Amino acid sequence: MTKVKNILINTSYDQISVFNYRYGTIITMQPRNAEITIIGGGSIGCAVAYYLAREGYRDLQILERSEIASQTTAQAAGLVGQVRPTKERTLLAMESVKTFSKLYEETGVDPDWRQTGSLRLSLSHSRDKEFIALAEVAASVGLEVEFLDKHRIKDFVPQIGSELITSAIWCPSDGYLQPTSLVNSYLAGAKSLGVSIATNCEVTQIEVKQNTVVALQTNQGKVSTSLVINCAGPWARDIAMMVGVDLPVVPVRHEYFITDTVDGWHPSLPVLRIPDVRLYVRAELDSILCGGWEASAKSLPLNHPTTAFMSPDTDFEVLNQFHTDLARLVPNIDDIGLRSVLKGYPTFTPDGRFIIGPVASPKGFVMAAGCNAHGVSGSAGIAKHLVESLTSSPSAYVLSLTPQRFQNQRTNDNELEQQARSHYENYYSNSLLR
């Protein structure tokens, strides 16, 4: 595998089609022979391309079955939080924030990163104890947080009623971003380092000879490659099955809404997380963006057809419950209408951990999937771990994310799906956060 440390700007690509974004033009080309091929042009695929290119890997291409950042990434709410129950997950999130803060300087394209800070709100004294433990983990790795009593909440968010709140964790370096802007920034940086992009390019077959990946068949022709990195999101299991690898990447439905204009809300307000009612909240300009983690999650079966990834039907019963729970904390929104609803199928795994690194067999097939709703917010940290997984001595944590933990250890599909749904349903439970 070619890896060089000098930075070369590749300007020799023939223009085949053009993907426009806010700040310029990404030139795409037909799929080509490449040493490294990344399948998937969402937040993970583009972050992996950027990180690999920065590390000196050359001859990379991204193949995207639709348009860049048009699938699961486009459905994300863009929240970025670093407070986690383990040191490893906290450090991964901190890596992402560090990257988001310097992407504009590095790539010339703004990821629309707003470092507004965040508040994790407790509505029960049992949750208070959990918050203290989370604050201790944060302090152990150098993440600045502050444990607040209820009387200080309005100093940060005057718009919220504090009567039900018992405490909060304040993290000033958290925030939110626009997912498509983030991908555009990764992509601009990757392209400047020689990465090529082919859109509307669907991989239909992976050719393996002597237990080694050698080529891909696509709807635009066959290309040779020696390393495939599977960043295909909800399609990641389908791609892995092309090389005989069966991984439990479970698509779970997720929904959130954006309200009409709400007095007093503006983009600089902190992100709110309210575990006791399973909600997250942030400003979307002068409106409220609110989503949550359903107590009875809906997932697609592991043997789902590809067409199942079309947007799910809107579940207004679920959204009405989100709105009702939010109204307990935000006065005067009972009669505020909804401007839009966004929904999709982020993927979860049975153990709540990412799937990162090479498979046991065949050689040359690598996973970066099963992001457990952290595909956007954790993209930089996941990309860093992916790069580390390709080295001769990855850390114990990165090794714990290996897809090999699922290979040859399959159980009943219904049980795997239930376990993945459980991690979605308990997303804000301290014992299950990863």
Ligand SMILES: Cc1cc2nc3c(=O)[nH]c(=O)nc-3n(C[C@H](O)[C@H](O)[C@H](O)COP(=O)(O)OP(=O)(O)OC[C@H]3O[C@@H](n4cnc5c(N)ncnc54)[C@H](O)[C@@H]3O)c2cc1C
The other form holds:
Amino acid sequence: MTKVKNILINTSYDQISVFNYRYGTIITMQPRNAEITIIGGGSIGCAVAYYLAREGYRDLQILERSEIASQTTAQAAGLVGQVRPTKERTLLAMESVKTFSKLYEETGVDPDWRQTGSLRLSLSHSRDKEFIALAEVAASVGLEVEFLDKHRIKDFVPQIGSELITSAIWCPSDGYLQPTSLVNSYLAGAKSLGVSIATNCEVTQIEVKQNTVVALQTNQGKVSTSLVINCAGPWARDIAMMVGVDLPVVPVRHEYFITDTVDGWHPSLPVLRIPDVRLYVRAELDSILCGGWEASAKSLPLNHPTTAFMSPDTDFEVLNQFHTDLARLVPNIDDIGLRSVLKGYPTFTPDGRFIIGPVASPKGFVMAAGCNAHGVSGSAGIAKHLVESLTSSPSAYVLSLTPQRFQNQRTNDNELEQQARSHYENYYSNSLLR
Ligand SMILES: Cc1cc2nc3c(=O)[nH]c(=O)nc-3n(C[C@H](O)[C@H](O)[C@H](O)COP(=O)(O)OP(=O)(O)OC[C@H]3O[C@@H](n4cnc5c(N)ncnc54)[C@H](O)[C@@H]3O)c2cc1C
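Okay, that's the form predicted alone, but what's the structure of the form predicted in complex with the ligand?
Now the complete complex, all chains and molecules, led by this one.
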């Protein structure tokens, strides 16, 4: 196996522009009595706050235990892909792209959205067939995609060898963004519409009276509230347990690396997805960012002990395999050193679908979790669905994402965790993802 040299990290963040703003947002307002309280200030919590405020909801606050966008969101690669196996997922991703394209205009804060386009590369004839099905879904909802033969691929990415590639889907409206900038942009929009934000504010209990949420206990005191929206990422299950609701939100380990500078790589290159070797790749300035979905995923147990910061150990064996597979397509990177590894626990659900909407009981408790590793790219679409779930007549699709689907049928934890891991392992080929 090719060994990746210089693994790991002797790099200060300011060498990598995309990560410059990490941990930068500190907002120190106090928790207060509010009609609506959003728990969690990651990409989902901030998108939900912005969407609700834009829809005319008032008296909203975000409570964040740490700093804004400092947890799972801070680790994300920022890829935004719209080519998905179902119409609903494609439409959700398209809603996000539409939003990213106008966020700067709407909020005055740039989400650092780069619409570079993306290439999904096939290395096998069976994958070619799957690509045809994906392109059909895209066409059915008006997403522009184009098939490229292997000879045209080099026009888009001269940096890769095309010998192994059998076909490719080009999606010109895909791209990538800087997750923390995106969150700052949502926040600016939300704040301008009156949303308040308290950081270093941990929710420790949720008070329910007559089967209705009435208040929250925090490390900064008690506040009354009548609607709680749980956007706590890998901690979402713990928060739901505070009201006695046991949901299968499974944190699954995920990681990627950023290399040292590689000749010819630059930020305008398209994002690459290579399902046959389970990899995604993009330029990070003049370096390569590469991550993947290893075949044997590792998850935390559903009843894992809660700690405020969850970061897995780096798994060099997995990263070396990513590098080996990448080196088959990108010449001259055998000896490239690594600059950085980013990692965390995005959550997966046993059916590979988001958990969005009110729980059956108690009243006033709503979920926006189980992001299945696209809670940055999907944040705007998820927030839109969340808003719809609070209306009197949500669509059948939004209703199908309800947490209530898990509330009445609890199977054994091992089985649920295994099902969630299998969605991770089959991330690029799972036709069940909806
Ligand atoms: C290595 C890696 C790469 C990824 N790449 C991508 C990508 O390219 N594209 C993409 O779309 N997604 C990607 N993801 C997934 C994406 O990061 C997540 O889906 C997304 O960030 C989830 O956002 P969140 O707001 O739900 O969670 P988080 O960002 O974790 O936010 C939850 C917040 O809740 C807070 N919280 C928890 N408990 C409490 C409490 N009791 N009181 C108050 N606050 C609390 C936490 O402090 C935290 O800030 C990646 C993830 C990883 C780990």
